[in-house]
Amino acid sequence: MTEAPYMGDLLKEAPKNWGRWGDEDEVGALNYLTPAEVLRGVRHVRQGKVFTLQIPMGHPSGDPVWPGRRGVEKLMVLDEGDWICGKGPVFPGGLHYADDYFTGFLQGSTQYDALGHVWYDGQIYNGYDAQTTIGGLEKASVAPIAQRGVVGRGILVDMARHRGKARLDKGETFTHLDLVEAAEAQGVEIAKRDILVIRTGFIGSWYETTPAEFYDGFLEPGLTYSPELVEWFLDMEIPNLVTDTIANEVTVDPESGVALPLHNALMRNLGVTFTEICRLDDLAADCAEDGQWTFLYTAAPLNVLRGTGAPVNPVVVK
């Protein structure tokens, strides 16, 4: 097996949008959301439909995560069964209630990741030093991003619906062309400055499969790095990539067996926001009824301060 070529290497001539908004800017594209963009966004609500996109956390069966990771662990604190045993704090009029607590990994669940979450040659984002990742985020964290929101024109691409699947193959890929193409399919275009939702029904399967078969030779869908991808992204200004996989591209690329190169090539270098672990599949199937793809998209992860990513619930609507 050929030795996979160093990241710095590979995107050795790959544009960056570094000091484009600023040398203190911690939001990359997520710049390109002006007012007018928003108000865009608003014109395409038509229906009054409303979708949250957030998968559940702390399902029975468990969460799909990255390998390595753990899904949310919830434990009850207080419920009935402490007044029952007559453990139950006091309150005057007699109010009881329910407490509880979860633990998890911020990018555990639905989430946006900081655009300091990935870097090679010791730079994030913006040229910052990566040494201001130690202990936490100083740069380019979550925070920047929760505090600002996303909010602008959504467009879905439904990549399995265009090729008569329920849901692309372990490893499949597809390129901005097929996307160009899958969207003209549907009787639409993706238009500059439109947040980019791609549905693969991957994360759909998780809750029709068991977590072996799931995560056995785990491989997910996805885009596949190429520079002329990357100049796509670039002309077309995309502020936001979101999708119903755990990583946004294809976890190993096909071509140079480099792992996750579009995390540095879009996020590190564009600046381009990642959203990942997105529930699609109802919206998926609205849009194929009503025939409208496009829509407001609304998004704020949680506000953690240095942190890597954070959960959120996605809004849409139609």
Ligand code: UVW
Second form
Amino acid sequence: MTEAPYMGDLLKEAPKNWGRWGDEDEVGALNYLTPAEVLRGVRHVRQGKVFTLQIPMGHPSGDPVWPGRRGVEKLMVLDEGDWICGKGPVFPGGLHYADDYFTGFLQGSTQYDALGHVWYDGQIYNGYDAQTTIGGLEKASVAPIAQRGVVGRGILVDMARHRGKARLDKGETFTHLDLVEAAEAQGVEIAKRDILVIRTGFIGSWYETTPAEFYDGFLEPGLTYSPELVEWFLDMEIPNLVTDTIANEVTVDPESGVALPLHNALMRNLGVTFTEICRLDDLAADCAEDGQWTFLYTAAPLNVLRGTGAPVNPVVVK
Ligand code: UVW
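Show the same protein again, this time as the form predicted in complex with this ligand rather than the form predicted alone.
In what comes next, the whole complex appears, and the chain from above leads the way.
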């Protein structure tokens, strides 16, 4: 096997949006989501149907996460058991209540990545020094995304359904041209500044298999890197890439052997925000039934100061 090239060499000629929205910018391509874009999204609310896209946190069979991370661990701190044992706090009037506590990776559920989440050559999005990540992201953390919010026209492209499968295979790839073709087959067109929501069926498979099988030879399906694909994202001014996989792209690019090159080519260089680990099966089934693949997409991750990412429960309205 030949050695994978260094990320910086692979992306030497790759375009960047650094400085496009000013030297202090921390939200990147979300700047494309102007008030006019919000209203374009609102015009796609036609039936009053609502879908939420977060996977459950603390599922009995565990939560699907990037290898090495853990899902949340949730503990009860106070419940009726405390009063049964005579240890519950006493309040005037006899108030009883339940409290709980959870701990886990900020990227251990459906989540927004901060734009400063990945880098190479010692620089994160917008040219900030990678040393600003030390001890917490001083620049391009998830907080500015949380404080801004994400609202626009979303479009679902169901790659699994397009390929006649319940879910794409491990390591199965597709390109921007495949997305355009799949959208066309759905009877819709991906428009400039659309929030791109792609279904592979992969996260749904977590709930139908064992963790051992899910992680065996871990290689998610997804978009694969090419200079043409990056140009397409740039030209289409895509603000946000949303998928039902853990990392939004094929885990290792089959051509170069590089792991997660789109994280750098799209997120670090173009400022495209990534929303990962979404639950898209119900939304996709509904879109296939009523033929409406476009909608208002709204989301705001938790406002975690200096966070590398944060959980989110995006809401889609059709
Ligand atoms: C990594 O970048 C490793 O993971 P993700 O973007 O999926 O959180």
